[in-house]
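Consider the single chain below, provided in structure tokens and representing the form predicted on its own.
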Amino acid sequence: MKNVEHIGIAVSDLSAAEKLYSALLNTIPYKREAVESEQVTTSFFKINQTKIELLEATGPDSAIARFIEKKGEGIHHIAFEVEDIVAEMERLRNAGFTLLNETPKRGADNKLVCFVHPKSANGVLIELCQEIR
């Protein structure tokens, strides 16, 4: 793993989190994009090399649609950027890890993703990202 990619964070109303966090940051969002295997759409925000991802629901059976219900508006997830991530799924799997894809999937700005299950991680969800080269 090479450093945190990014910290994505679930919200209900994408708009009004956009105009909270360029508050809070003091800077805009510099990409909006659907995810639609996901059901979701995201948001980014970069502050130096730190990055961050609101995320949201774009059907009532979406992962973070289902994240709201249960917890509420919050951090949903830690990323982390990865050289090689079928090597790093593999690696994590012979260490014990449970990853919730078998393979990786196309996610948000231009990445290869793999989550890692909260429960392998004490109750954190995990996501590693590979650049698309």
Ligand SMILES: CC[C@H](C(=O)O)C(=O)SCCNC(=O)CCNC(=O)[C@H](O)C(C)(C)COP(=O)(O)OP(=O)(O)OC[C@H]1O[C@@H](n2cnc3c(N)ncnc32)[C@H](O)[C@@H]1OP(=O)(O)O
The other form holds:
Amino acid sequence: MKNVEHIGIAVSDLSAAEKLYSALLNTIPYKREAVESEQVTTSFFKINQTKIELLEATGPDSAIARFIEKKGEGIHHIAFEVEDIVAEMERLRNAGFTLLNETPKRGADNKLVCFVHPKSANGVLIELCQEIR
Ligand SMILES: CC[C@H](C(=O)O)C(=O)SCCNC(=O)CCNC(=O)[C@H](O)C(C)(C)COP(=O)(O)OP(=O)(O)OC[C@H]1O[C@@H](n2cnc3c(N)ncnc32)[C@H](O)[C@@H]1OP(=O)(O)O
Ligand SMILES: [Co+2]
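Could you drop in the structure for the form predicted in complex with this ligand? We only have the form predicted on its own so far.
Below, the chain from earlier opens the complete complex, with every other chain and molecule after it.
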């Protein structure tokens, strides 16, 4: 793992959350991006080497919609940057972690991503992301 790439926060109203986090962080989002496969729209703030990713569901089957329904708005996941996501997935599988996708999938912000089940990580949803070079 190289660094904490972003912290994902589930929000019900992305525009309202962007205004709030712009005031809180004293900066504005550097990008908004829809990820249709995840039924989310994301908005990214950059704070030096780490980012905040706000996520709003765009459909009822979205993981974000289910999360907010069950737990309300809040921290949804922690994403770590990795050099080689395929090798990291293999390492984690061999170490007994439950992965939520067999192969890396296209994420936001020009990344390949995969997720580790929260039950494998003390109740925290973990995302691995590798820059698409
Ligand atoms: C990829 C685009 C973007 C990016 O950065 O590039 C993103 O980050 S997209 C983020 C949204 N997508 C995902 O989260 C995909 C991976 N997530 C999943 O596959 C599901 O959300 C899953 C399996 C984590 C939970 O699925 P579901 O909610 O349908 O199942 P349950 O409600 O039965 O939950 C099982 C168990 O896990 C607990 N849970 C659920 N979500 C979280 C969470 N975010 N953090 C911690 N714990 C979570 C839930 O409470 C259940 O626990 P239990 O004790 O049984 O109540
Ligand atoms: Co994420």
